[in-house]
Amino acid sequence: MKTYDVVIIGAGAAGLMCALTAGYRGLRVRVVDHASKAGKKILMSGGGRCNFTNLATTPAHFFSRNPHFSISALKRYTPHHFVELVERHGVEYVEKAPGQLFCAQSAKEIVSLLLTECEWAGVEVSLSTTVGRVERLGEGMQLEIDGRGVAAGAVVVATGGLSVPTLGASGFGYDLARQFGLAVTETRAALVPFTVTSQWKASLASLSGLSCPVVASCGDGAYREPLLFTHRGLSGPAMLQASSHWLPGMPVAIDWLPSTPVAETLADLRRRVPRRRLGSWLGELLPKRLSQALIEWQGWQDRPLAELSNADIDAVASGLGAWQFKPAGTEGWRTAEVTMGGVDTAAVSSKTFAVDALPQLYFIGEVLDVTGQLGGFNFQWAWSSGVACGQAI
């Protein structure tokens, strides 16, 4: 029976980061994954350019039943640490939005960086490999890998969540957690576009492809980001962020003109240019097709501003500032960027990521009940949790 100090299940961001960290400490490390390529999710993220971190990362950017769980790991391995690694490998990057760092060329460079570091650290990476049974073996663990028994001092579960099953996502990590008596919180698709009813789909058809900056609010979250109309519903960063707060039946509110004090502006224009029409004014601030659609949806008449009463102006301001819709649902796991929920952190150490009752078993990355907002935060969680675990094994 082959023996390793550590077997890591999952060759994604967290798994590879943990592997190279443990490998550099002189441990005999093997990474196994059923996928044919390492880092598949890295490769497709950020439109193929990978938003690999966010310089503004704090625990406040994460959802979890235990909001304090992420503090220790994020504090010990920061975005600047990962940027140093990226720079050492000569990977060029750009800051697309404040704090959001992307590869200038291709996400392949991040995967190449991780695999190169794993090679230098003496890590064995086994792809297209099936893990069967995982059992406790005294003070260590025993696994069945491609039908053969393997012994390990520790097993790290870095299997990710359920998002994008076409990339190989599965519930394997959750099943393993339950096998060893750990709770798994309810999971749902997050950072995912909204779908709309067939009636709304018809209304939105002519707007497909349009994008505009908005403030989207849902539950206790509000995000100033672009919104994108699609042939299936509403997408873009604003909607993806709102989806992390959304539960079936909840409304999503949109402020179409977050930089414009609508009531004051219309009252002033009514006084100065009374013949100007509502549609003309709105068409200068929003894409024309959208401005026309909003007037139609709200039942406003495209009248001269002189004909608008104070109550009319207040109604327009309310309709533009807090337009609400109830999504029919989301596009689900097929297009979700992350999984909300996961292995309950109550039974896991926030410093080592070991299971309290079984310290030779570890859980890191997205498989845990820690989910970041959009913008590179989830990758930073992968790096931080991977390093913390790799240092502790």
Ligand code: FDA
Given for the second form:
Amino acid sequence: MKTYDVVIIGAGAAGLMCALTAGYRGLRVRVVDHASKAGKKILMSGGGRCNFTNLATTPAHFFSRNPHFSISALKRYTPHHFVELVERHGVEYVEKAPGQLFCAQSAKEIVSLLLTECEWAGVEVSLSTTVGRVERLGEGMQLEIDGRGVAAGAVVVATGGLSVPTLGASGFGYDLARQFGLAVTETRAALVPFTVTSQWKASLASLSGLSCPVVASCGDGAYREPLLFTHRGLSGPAMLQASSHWLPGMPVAIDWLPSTPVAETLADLRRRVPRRRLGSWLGELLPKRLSQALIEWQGWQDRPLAELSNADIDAVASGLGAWQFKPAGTEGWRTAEVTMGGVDTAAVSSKTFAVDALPQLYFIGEVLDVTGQLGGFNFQWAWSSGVACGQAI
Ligand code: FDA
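Can you now output the form predicted together with this ligand? The one shown was the form predicted alone.
Starting with the chain above, the whole complex follows.
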């Protein structure tokens, strides 16, 4: 039977980072993945340019049943550490939005950086490989890999979440967690576009492709980001962020003019330019098609401002400031960027990522109940948890 110090299941962001860290410590490391390519999600991320970190990362950017769980790893391996690695490999990057770093050329460079480091660290990477049973074997572990028994001092589960099954996602990590007695918190698709009822779909059809900056609020989350109309519903960073707070039946509120004090502005214009029409004012602040649609949806008439009563102005202000809609659902796992929920961190060490009751078994990355907001936080979690675990095994 072949023996390794560590077998890592999942050659994604967290698994490769953990592998190279452990490999440089002189451990015999094998990474196995059922997919034909390593880091498929990295390749697809950020529109093919991978938003690989966010310089502003703090534990507050993550959702988890235990909000303190991410503190230790994020503190020990920061965005600056990853940037240093990226720079060492000569990968050019750009800061597209404050703190959000993307590859200037291609996400392929991040995968190639990780695989190069793995090679230098002596890591064996096995792709298109099936992992069967995983069991405890005395102080170590035993796995069935492509039908053969393999012994390992430790097993690291880095199988990620459930989003985008075509990129290799599976529930294998959750099944393993349950097999070893760990709880798995409820999982749901997050950072995902909203779908709308067929009636709304017809109304939104003419707006498809339009984008505008809004503040979207859902539950206890509020995000100032662009919203994008699609032929399926509502998307763009504002909606993706709101989706992380959304449960079926909940409304999502949109402030279409977050930078404009609507009531004051309209009252002032009514006095100064009474013949100006509501539609012409709104059409200067929002894309024309959207301003017309909002006037129609709200049943406002495109009247001269002089005809608006104070109550009308208040109605317009609240209609633009807190427009509410109830999503029919989300696009689900097919397009979600991440999984909310996962392996309950209660039984996992936040320092080493080992299972408290079985210290030769580790869980890292997105398979855990730690989910980042949009903007490079999820990859930073993969790097930080991967390094912390790779140093501890
Ligand atoms: P990841 O999913 O990367 O890796 C898990 C690996 O395990 C995969 O290679 C999979 O094949 C393998 N695996 C699963 N089941 C297995 C089994 N049974 N046997 C063997 N192997 C198995 N984040 C971010 O910070 N910035 C961004 O720009 C984006 N963009 C983005 C776009 C899209 C389209 C998606 C779907 C996601 C993102 N993300 C993102 C999220 C980010 O990709 C995600 O959080 C990390 O990849 C998680 O890293 P992990 O290593 O935990 O899982």
